[in-house]
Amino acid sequence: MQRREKIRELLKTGDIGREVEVKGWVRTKRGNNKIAFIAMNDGSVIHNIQVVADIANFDAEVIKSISTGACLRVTGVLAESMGKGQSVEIQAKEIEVYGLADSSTYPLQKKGHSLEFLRSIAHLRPRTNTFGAVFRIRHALAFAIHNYFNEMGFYYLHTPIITGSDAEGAGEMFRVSILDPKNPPLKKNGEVDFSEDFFGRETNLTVSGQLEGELGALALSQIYTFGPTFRAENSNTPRHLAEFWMIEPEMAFYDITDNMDLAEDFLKYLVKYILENNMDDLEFLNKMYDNELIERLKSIVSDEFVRIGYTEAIEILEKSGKNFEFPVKWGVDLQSEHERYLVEQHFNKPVILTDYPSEIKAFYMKQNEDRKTVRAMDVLFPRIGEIIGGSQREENYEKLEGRIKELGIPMKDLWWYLETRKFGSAPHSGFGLGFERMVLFVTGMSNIRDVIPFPRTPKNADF
């Protein structure tokens, strides 16, 4: 039985005169009436393998019916290659069409469609070079986080997607309910009865699992969670998504020291997994799209990341002498802007800042003994601004509980989360990774629903 293989294996192949198979999508077809000279592709690898095909020994109006788009089985010698910029070709001795393309509708019969053009055929552009690069990437990250904390000997801890609680406190959340949207129940005071809907009270997909993973570190000691987040965030912009994916490592014993070490060595672990693995998809991005991305991605894995003070990086942007869109003091929350000047401009490197005003911060982060900042930390990165934002985590219950009353989060809602820090509390910190905005920065594209197979976004859930 003949065994399909992947193209990727044929190209690097010096294995010239054997019998092979193929299976794949054409992406074009040229020749004349003795010859069809047919590029395949497979989704293995970026570059496409030629099939040659003698016209005379197949059904002639089998291969005039084939064209961009069409799904082929090919068998056929592996030979050496004459032509530019391929080593390998195969010269077909049997073809079988899986599905034709009809050439009027497809839309991917001509190049240069913009990615706008794209995102509308969500279920097609997968098929296109910089779509297929994108997610074979996409793919490298996700196992890359993987085998990074397995290495590093944490656990993979799955958190809820549907909760009552707002790790955030944004309150910009999905509800989830069974609950009849045109005529709740309610309560004497007008308020939707919950006790009535399906897990008898209000629920949301969740913004993050850092909270519940918190109670995993606190057990295990180190945890990982990789999952889908929701925010119902009213954000046309490119860098927002109402559904995507998030890395929230959660360590005991860890201060914001460890914490930025972490971060570090994880980040460089994975731009350098890429390097390592994926260069030809990021020699086609750096031609297409970034003529800078491989530069760029080889000064992260051998640059060490400048670690400063949130009032010193405030001291810095208000000396620059730049016009900033939004005004700069201390207090303020760093807008991307801010972010960019201090990594792309001030330093040229990533930059961690620490110890954040507690005013534009979580309730769960450790309080200074100044009780003004807070062992946040955020890391920065050229052109994406902050891609990790975490924190060494407040274990006092007593402070802790100050806070959330402060705030005025209802204690009905965090008990639990309180409760871990009456019994064996410990020192411990966490961040979290948006997954888009890693791919975003390692393929250099410029629109987070560009490495996003099916992007949901405000009135966009088609596909």
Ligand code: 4AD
Second form
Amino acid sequence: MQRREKIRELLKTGDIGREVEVKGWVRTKRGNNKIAFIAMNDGSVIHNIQVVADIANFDAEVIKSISTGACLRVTGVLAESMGKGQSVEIQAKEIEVYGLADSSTYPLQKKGHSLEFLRSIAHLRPRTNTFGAVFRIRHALAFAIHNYFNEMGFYYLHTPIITGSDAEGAGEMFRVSILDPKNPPLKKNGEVDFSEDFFGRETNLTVSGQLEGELGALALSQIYTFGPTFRAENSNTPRHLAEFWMIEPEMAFYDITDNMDLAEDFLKYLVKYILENNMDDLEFLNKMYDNELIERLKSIVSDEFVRIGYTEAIEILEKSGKNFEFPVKWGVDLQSEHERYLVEQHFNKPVILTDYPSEIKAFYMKQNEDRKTVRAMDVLFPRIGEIIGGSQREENYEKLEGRIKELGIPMKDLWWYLETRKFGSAPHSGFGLGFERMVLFVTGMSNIRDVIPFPRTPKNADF
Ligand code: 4AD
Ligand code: MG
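Other form of same protein, the form predicted in complex with the ligand, not the form predicted on its own:
What follows is the entire complex, opening with the chain shown before.
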């Protein structure tokens, strides 16, 4: 075992007089030619530990060379701290410099850089308090997601990242190919001949694991996926990424109401988990970015989500007297401004909207009796808008095939999906939670680029 201890644990102990070893990065150094106070952080917790070095005991040149950003190993004795806001500090005995950080060029020399600037140094931004807090919460959410489904008896199913089908039928996919773009093999009619490509066919990065997830649910009853998904849509908004992570539970024998119950319970569990386990980081984010964050998170856990149909939502929006950028009428897809009006102004609670017009939803959703709407459900959150999209699935072979033909989706790509409706079909439902939208909501950050370590957005994949 390593002798090194995490700052998170040390700050909790009251073991005054014990000899300890810490390793981490310098956040600040101050003092004079007799004594140096070095605040160190190792990423285990938002707080730093203070190292006090009596310069007489060290090589003064070495102490002088240490500046913000340097990485150190320190051994010393835990002592009660006189400084405010910290319980213990380390009276240094040994300081080893692992790596210096030239103060004239280290970009994180000062505090208070803009989030935009920090995006341009994505390789170093994890060393800031903000990104430390965000990435710790991101981790805790991922952990809580697996915990939740494991406790609920769901199986984690790994669906492919390279696929031959378009799960959402929106055609916004990234091609996967090893053909030479300058000189691809051509068919007689001049089109690219993908039969010569790596997989002997056209392939893309997946937009969703749902279709394969359904195959798992129709055997294991309840599964979930949690993996990266890719969308080549040119949406330059604070809520869209070209590469994002999605959690997609899929349940045999669940109808739309069971589906909504699960989504609500799941979201509440996640928020509660973070309130119980990440309060230090939440308090920091609440103070620095969003004074209502903790209150908002608590209200998610306590408030019952509102459940209404799309048609009723349109009536509310029409009667609102609001001048929306995108005008509303029955049949339009809801924009974030509409979703947020419903959640933030009209109901002041999360809203689950159901029964959307079939025209604006994917082919696999269960058709309602009215033949105009489908059994879709979107969960809308304050500050975010849509955080979950899901539905009951069409389990009837003829109806599903009819819809696929109507939309002109190539049947050769989906024969295997249709077969599940031929052999032992069952009512089933599922949904997809956008992981980064959840992290965005829980951290109170305002741009999705700031809740994923390396954001991919149009014209940006630098790191
Ligand atoms: O509503 P979507 O497109 O639904 C599906 O993909 C279904 N196959 C899910 C299912 O039923 N299993 O996407 C689901 C969620 C959205 O509600 C949103 O939170 C997130 O994924 N999402 C995005 N997040 C970040 N960037 C994007 N470009 C996103 N597109 C969707
Ligand atoms: Mg959606």
